[in-house]
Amino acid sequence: MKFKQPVPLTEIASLINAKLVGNNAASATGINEIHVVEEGDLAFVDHPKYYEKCIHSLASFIIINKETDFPQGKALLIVDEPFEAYLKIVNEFMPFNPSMQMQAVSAKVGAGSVVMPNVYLGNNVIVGKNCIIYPNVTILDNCTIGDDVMIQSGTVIGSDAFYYNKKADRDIHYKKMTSCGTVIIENGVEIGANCTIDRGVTGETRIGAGTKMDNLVQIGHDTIVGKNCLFASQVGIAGATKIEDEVILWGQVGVSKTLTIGKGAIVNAQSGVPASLGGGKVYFGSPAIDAKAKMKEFVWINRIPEIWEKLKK
């Protein structure tokens, strides 16, 4: 999430009651997770396992629960509960602002676009030119839809990330991490009925130009889908995954988080993808492997009874 204008660190330290160490004359341009931070951003870390990764990331300023060494030019904001500090910053600079109209005053619809009855457009939604949005579609705050996009009935774009902070010493172990990211749908995308595309936690979920989705597809937070991909019904993709251009996922393929599927890969129906796959190949199975190798496996599995009978003789 980027702030509307740079915010002095001293102001942020005061907001979250933090001890400021280091470059206290600087200003922050936003707050983001480690995998999407840029220079000028704040990031937070609350576990020693990730201290080094966060401190040496692109983040210029780190909200942390322990004073430690850090590179010159950066700053630490030391608090007891970095996660609570994150929530306070998000709520301050992007507060919940419900729109009670079907189309928010700040929503914009481009020339030639058709928005049918019962479509909800949240605050600051942008719909491009020559789109068709069918009834009962929901597009939540700050999402952007490109030109020539078609969205079928019942789809929800910009729902919150399924993302929680876990602490076993709390009565409620899982506490929601407020989503302040967005969804960007590029030109020429078609999205089927009853699909769900979650917003980024602090960054963006992006669907590349020309990609087509069948009904009942789920795209997790911060996932980047390339251009001209094809997803059949009931495909589910977890968060922070990268799907490169021209990938085909057939029905009921499940894709785990934080992995990459290479350009031009095809994953056959009902496969499970727990790890990254290279491009230009066909995969099948759970875990998904080369489809020809999997078919050979099936041949040998089917021969087990025959082999067993021979061994008994």
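Residues that one form lacks are left out of the comparison. Only the largest set of C-alpha atoms that superpose within 1.5 Å between the two forms is called the rigid core. Numbering follows the first chain given and starts at 1. Given the structure is predicted, the values throughout are model-derived calculations rather than measurements. What changes on going to the form predicted in complex with a further copy of the same chain:
Relative to the superposed core, just one shifted segment between the two forms, defined as three or more consecutive residues with every Cα moved by 2 Å or more, spans 168 to 171.
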Second form
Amino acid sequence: MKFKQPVPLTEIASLINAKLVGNNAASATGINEIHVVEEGDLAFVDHPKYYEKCIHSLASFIIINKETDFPQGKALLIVDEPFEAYLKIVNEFMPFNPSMQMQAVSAKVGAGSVVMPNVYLGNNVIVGKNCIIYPNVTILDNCTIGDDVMIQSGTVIGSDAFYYNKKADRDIHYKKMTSCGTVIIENGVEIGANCTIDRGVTGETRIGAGTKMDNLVQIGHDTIVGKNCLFASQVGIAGATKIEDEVILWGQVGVSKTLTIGKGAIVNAQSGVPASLGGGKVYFGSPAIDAKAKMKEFVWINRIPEIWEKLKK
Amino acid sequence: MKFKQPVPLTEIASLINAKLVGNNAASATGINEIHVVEEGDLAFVDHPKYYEKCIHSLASFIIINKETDFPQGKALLIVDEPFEAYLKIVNEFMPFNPSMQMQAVSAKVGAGSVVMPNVYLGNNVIVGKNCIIYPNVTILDNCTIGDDVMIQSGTVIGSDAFYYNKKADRDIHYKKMTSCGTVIIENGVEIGANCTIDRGVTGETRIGAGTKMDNLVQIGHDTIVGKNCLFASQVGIAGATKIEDEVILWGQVGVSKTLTIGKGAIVNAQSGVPASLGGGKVYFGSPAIDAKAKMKEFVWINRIPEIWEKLKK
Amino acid sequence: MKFKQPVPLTEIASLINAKLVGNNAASATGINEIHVVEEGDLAFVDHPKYYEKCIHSLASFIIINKETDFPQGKALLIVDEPFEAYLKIVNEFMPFNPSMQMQAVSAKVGAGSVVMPNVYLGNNVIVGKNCIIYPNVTILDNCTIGDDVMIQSGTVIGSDAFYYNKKADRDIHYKKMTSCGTVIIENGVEIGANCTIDRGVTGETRIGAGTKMDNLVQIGHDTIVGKNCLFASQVGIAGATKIEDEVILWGQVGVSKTLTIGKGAIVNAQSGVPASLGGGKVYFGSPAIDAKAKMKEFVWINRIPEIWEKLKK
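Right, and the form predicted in complex with a further copy of the same chain of this protein, after the form predicted alone?
Full assembly next; the chain just shown is listed first.
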């Protein structure tokens, strides 16, 4: 998430009640998670395991719960609860301010596009040219839809990430990490009915040009889908995963988080993908392996009784 | 389902044209299925296999298709078709009378709650304090939403149970058992987009405090979910199942009906749960077993060719 | 898809700029895919592999990209791009002309039916008698709903087929084949919440009388479902498949395209059906096989370590 304009670190420090160490004359351009942070941004970290990774990420300014060394030119903002500081910053610079009209005043719809009845377009939603948005679609704040996009009925674009901070000593164990990211749907994408595409937590979820998806498909936060992919019905992809161009996922395939499926891979129906898959191959099974190897497995399983008989002799 | 006020048994008997035997001066407080019935309620039974269970349940008054012995103080209402009698009673005391406004006059929304456009709130719906109900959500009659609850777009709360009486000699084999139960969503629950939570048939479906669910999750009728559970996207739970506190179900897990998953159990993605699982363990597979045992199975399957080679020698 | 009235072939030829060979005095009654085409209709074919099948189908008039022999009385319309010709014809005779009202002027609702708030009924939608259509349902153009039908909230009837023409040399590889077919829901059908039922590409998708489906079920284009079937939650059926009468599909079952499941078959939860299944049996697994054989497989897999031990000795 970027601020509308750079914000002096001293202002941030004051907001979150932080001890500011380092480059305290600087301004921050935004706040982001480590994996999508850019130079000039804030990032935050509360677990020693990730201190090094965060301090040496592209983040210029680190909200952290311990004073530690850091590269010259950067700054630390030291607080007890970096996660709470994150929530405070997002709440200050991107407050929840939902449009209560079906089409927000700030929403823009391009020439030649048809927005059918009962469609909700939130604040700053942009719909490109020659799109068809079917009835009962919901497109939430700040999402961007390209040209020649079709979105069928009941689909939700820009739902919040399923992303929580857990502390078992709280009465309610899970506290939501506010989603301040967005969804980008590129040109020529077509999305079926009753799909759900979550927004990035701080960054973006992106569906590449020409990708088509069937009904009841789930795309998690921060997932980047390439161009000209095909996702059949009831496919589910978790968060922060990368699907390269021309990948085909058949019906009810499930894909875990933070992995990569290589270009042109084909994953057969009902497979489960727990780890990255190379491009250009066909996969099957849960967990998914090479499809031919999986089919051989079935043959071998069928031969166990024969093996048993032979062994008895 | 409870009647608004106790109804004399003689009135019930007359409505359903029943022979009333036993405590005929009593009044009934409601009508419920065996597993949720309370003292003072009616229950009904039409299969000899369940006669004993029903007569000795907490039900005070039994609608039944055969005269039989029963404990003192109870009563029988004897009819040819107990299922039809149930439908008649529900239709009489809780007639289908849908609100035709987007927000029923009797619906109540607590302070600090935001109900966004295009949300349907049925008769007697209660939404607590500081909730966010996103666009295109449907909350049907008599459902109760606690405080600090978030419900994302397209989700349906209080859809009817998938619950039928079958007679193959009817032209239409399946006759719906009218749902007169409800859904209770406790405080701090967050529900993703395009989920479906069915109401109880006569009792309640309940989502415990602090539980979070991702998009496209299905919760069946009369299912009781504990506190601080996590359900990832596309999880499906059938009817009358009990999920204890702090259970985690990962993506696309399916859970069968009328079973229990113990506290703190974790079920890995795409697993299928056909029978109860103990708490505090990790499970995988369809059918789900101990996750480590399942992974060992894969190792053994891979060794079958080796076994075959060894055997040939 | 049928034209409102027969269209002279010469007019079609002129529209798509085709060379007309054969019975050029005739008129066409409609345009359809090979598997649903009827006498008097146009069909189209662009791959030599399917030339013979198309020319000898019931189609009277063939849009084709090569001049070839054909039976007397038929005609060829020769063009470079038959797929583009199809799109042009559909666009001309069934132009996309969405109703921008919640209930199209041409939509008809039968006596005793309740259409709750926020329901979209498109052009020429027919809803029969004594139906209940819950809030936030979408029924798109030309779909027909029988009598005594219940459709729960969020369900979409008549979404477009997931059906594309692929050319990898285009920037956008997949070009949608415009859906001009329809959905027919017969009497006594009940459909859960947030389901999706795609329309036929040129023909119909049909749900047989008395069939009941739970929430989040997907039915693909041109699929024909028989009478008195039960589909549990999150079942997905791909396109052009035939489900005969009284079939039961339990939760999360996936069924592939263009196959048949025989009368009375039962497919256990989470199974995947890649090929036709005979009637009257119980199936399990992905791929689904006889349920008892599948359970035996699990027993044999568990015995591999024992086999290994025996072999070592």
